[in-house]
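Shown here is one chain on its own, the form predicted on its own, set out as structure tokens.
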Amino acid sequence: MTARVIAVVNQKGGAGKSTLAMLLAGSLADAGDRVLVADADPQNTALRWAQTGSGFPADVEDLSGEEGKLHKHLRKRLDDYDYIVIDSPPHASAPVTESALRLAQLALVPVIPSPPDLWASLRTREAITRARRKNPTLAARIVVNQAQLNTLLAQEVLALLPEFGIPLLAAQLKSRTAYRQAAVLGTTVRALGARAAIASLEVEALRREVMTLLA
């Protein structure tokens, strides 16, 4: 099977790109798939996450130096994996981000429900539109991250997202301690056991929806 490629992209730092990439990759690997996380962000958050512990089930590699050649490098690895998840830098027009979108079948855009995050994500939408000139089959979904749905501001921002031009993923990531614990311990949410049961269900819903989109 040729790997399905997922690019996690956003113009704004702090939107949760690395968290989304690692939670998804970990869940896919826990389910038995061969997964590579291509850490294309020079901050190397994904790489540090995996190196903190000794049991992260997906391969994680620093590919931030590939810049605009990332898609060429990853094309050589497509037969080695079932899924490749690209964690891109917080710069939608960076050569490495454009390269990631050129190869991906699916772009996931994590958005925290706040006006600044929504405004910053407009640049991401523009980058996806440009990428479709060379990659017309590229699909895209917004992933609501750190959702606190009991606040009026979050509800107002979420009401605007359907007009954003990129469909919403049904699965959402709430603001949960379990996600931070997984990063600190260098593991997956599933590995945290019963204390992360609700978080595990949330990530499982994310994985299943992504797999359906890429089927």
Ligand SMILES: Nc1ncnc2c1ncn2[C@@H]1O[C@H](COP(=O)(O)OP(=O)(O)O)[C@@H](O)[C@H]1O
Contents of the next structure:
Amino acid sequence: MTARVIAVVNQKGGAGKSTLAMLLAGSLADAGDRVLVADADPQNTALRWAQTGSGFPADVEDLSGEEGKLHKHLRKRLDDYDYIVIDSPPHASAPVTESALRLAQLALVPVIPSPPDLWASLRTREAITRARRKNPTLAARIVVNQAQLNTLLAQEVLALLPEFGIPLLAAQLKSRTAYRQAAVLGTTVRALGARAAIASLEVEALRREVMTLLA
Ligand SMILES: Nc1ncnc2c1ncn2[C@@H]1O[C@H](COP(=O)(O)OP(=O)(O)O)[C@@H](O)[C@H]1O
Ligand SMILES: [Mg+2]
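The form predicted in complex with the ligand, contrasted with the form predicted on its own above:
Time for the whole complex; same chain goes first.
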């Protein structure tokens, strides 16, 4: 099978790109798929996450130096993996992000439901629209991250999201300690065991929805 490629992108730093990329990649790998995380952000959050623990189940490589040639590099490796997840820097129009969006079948845009985060994400939507000139079948979904749905403000912000022009993934990531713990311990949520059972279910739902979109 040729790898399906997912680019996790958002102009906004701290939106949850690396968290989403690593949770998704870890979940896919825990389920038995061959997964590469292409860390395209020179800050190397994904690489550090994988190097912290022992035995993160996906391969994680620093490919930030590939810059605008990332898609060419990854094309040569499509047969080695079932999924390639690209974690990108907080620059929607950086050459490496454009390169990622050129190869990907799916762009995932994690968005924290607050107005400043949404405004900053408009750049990301432009980058996806631009990428479709060369990659017309590129699909895109917003992933609501750090949702606190019990607050009225969050509900109002979520109501704005359809106007954003990118459909929402039904699965969301709530704000959970388990996700920070997974990063601190360099592992997946499944490896955290019973204490992260609800987080595991949440990530599992996200993995299934993403797999369906790419099937
Ligand atoms: N759903 C979440 N629950 C708890 N903490 C989160 C969640 N998403 C992100 N974080 C934390 O927020 C910070 C920024 O997330 P990160 O994934 O590094 O964002 P980005 O890669 O977009 O800069 C990190 O400290 C991360 O652990
Ligand atoms: Mg990051």
